[in-house]
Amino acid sequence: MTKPAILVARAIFPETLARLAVHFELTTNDADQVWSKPELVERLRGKAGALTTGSERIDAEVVAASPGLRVVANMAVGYNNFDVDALTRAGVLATNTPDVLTETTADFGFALLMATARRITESERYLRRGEWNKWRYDMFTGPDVNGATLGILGMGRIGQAIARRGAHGFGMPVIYHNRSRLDAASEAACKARYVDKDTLFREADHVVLVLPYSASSHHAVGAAELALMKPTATLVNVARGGIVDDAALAQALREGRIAAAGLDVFEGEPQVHPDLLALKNVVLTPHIASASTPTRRAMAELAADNLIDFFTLGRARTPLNPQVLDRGGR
């Protein structure tokens, strides 16, 4: 029996490739190139499925040019690289990898908050340049984390995990805003209080962004929101680029209207707004919030599980558009 043809769009763990090879004829990207849209379309020709990452945009044009495509499995919890509506209309199943990266991403989000508030990367650069020659009472002072008010915009799994770290580990009052309010039990577990968006930006000492990216959340944090923040406050983004207006943020940081920012994601990444690169009071990391080895393995394995289950059992573990399964797909 002929195995389904699958494209693995980026380099992944060899063990995961070996599992997939049992079930599929694989086309891989061992050089780990980031393909243009025409290159991606060319490589999808004749493929029944694909394992993708956030760098592969599967939009209506790509779907239309790939008539044999039946399933795309994203090795990420975010899926703003998928046009889910176009995939659904075409009868193509889309999947992602939720849950397996929640705690690791929350760890990193809190680490980025700490690094931002306590000016860790700025002080390390100072030390490495050989400029440290004496102690001074105000050298690299910053705001406290312990006991400070933590504001979380987007209170899904990762937001709740960050809230628990702040409330239980650092004695932080937690406020949050979300499209829908959590149930009472979830709020109690996080020790979190629901507020409107403007109140969150006015009251929080540290704002952490963990909301999904969509057209409605594009530039959810811009000049107006930044103007509400305390001049001693920090902003951390471990969600998606495009949620923050990076140009407006750079201006607020440059003018001292907020104290500092920690960013793991950017508009147009891997490019970073040049104004951000020029600032001292911003911590920049290259989209690595989920980058523990066990978690990245779990993400790859879940993406593989979704492909294997789809072709062997007619289902998927974490579908984004399960209605495709209900009507039989392509």
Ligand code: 8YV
Given for the second form:
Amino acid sequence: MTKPAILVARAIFPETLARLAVHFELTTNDADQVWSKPELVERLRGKAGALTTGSERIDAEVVAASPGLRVVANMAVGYNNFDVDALTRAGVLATNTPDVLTETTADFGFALLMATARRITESERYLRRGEWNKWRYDMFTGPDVNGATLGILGMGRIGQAIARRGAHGFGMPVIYHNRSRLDAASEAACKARYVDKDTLFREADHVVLVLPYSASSHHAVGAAELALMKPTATLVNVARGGIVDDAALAQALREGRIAAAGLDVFEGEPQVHPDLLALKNVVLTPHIASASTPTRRAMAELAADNLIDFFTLGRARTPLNPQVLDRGGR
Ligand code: 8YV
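Moving from the form predicted on its own to the form predicted in complex with the named molecule:
Up next: the whole complex, starting with the chain shown before.
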């Protein structure tokens, strides 16, 4: 029997590729290039499935140009690179990788909060420049993390994991805003209090963004929200670029309207707004919140499992549009 043809759109762990190769005829991207849309469409020709990452946009045009495509497995929990409605209409199953990255991403969110509030990278750059020649009482002072109010926008799995760290580990009062309020048991587990969005920005000492990106969350944090924040407050984004208006944030940081920001994601990444690069009071990391070795392995394996289960069992572990399976797929 011929094996289904699968495109693995970016480099992944060789062990995962070897497991996929048992079941599929693989086309890989050994150079690990980020393909343009025409290049992606070209590579998808004749493929029954694809393993993608956040850098491959599977939109209505790509779906229409790939009539043999039956499943796309994203190696990411976020799936704003997929037009899920277009995939569903076409009968293409879409999957993502929830749960396996929750705690690792929450660790990183907290690390970025600590680095931002306690000025870790800014002070390291100062030291490396050879400027440290004496102790001074106010050298690199900033806000506290312990006991400060933690504000979380987007209270899904990762938001709740960050809230637990803050509430239980650092004695932080936690406030949150989300499209829907958590049930009482989940709120109690995070010791979190539901507030409206403006209250969150007004009252939090540290705001962490963990909401999914969509048309409705585009620039959810812009000049208006930043203006509500305390001048001593910090902002951390481990969600997606585009949720924050980076130009407005750079201006707020430059003018000292908020103390600092920690950003793992950017509008138009891997490009970073030049105004952010020029600022001292911002910690910048290259979209690595899920990048522990065990977690990246687990993400790759889950994406592979979704493809294998789909073709061998007619189901998937973490489907985004399970109705496609009920309808019998493409
Ligand atoms: C990925 C992420 O590293 O899971 C997500 O949504 O943002 C990251 O964990 C990235 O999207 C690559 O696929």
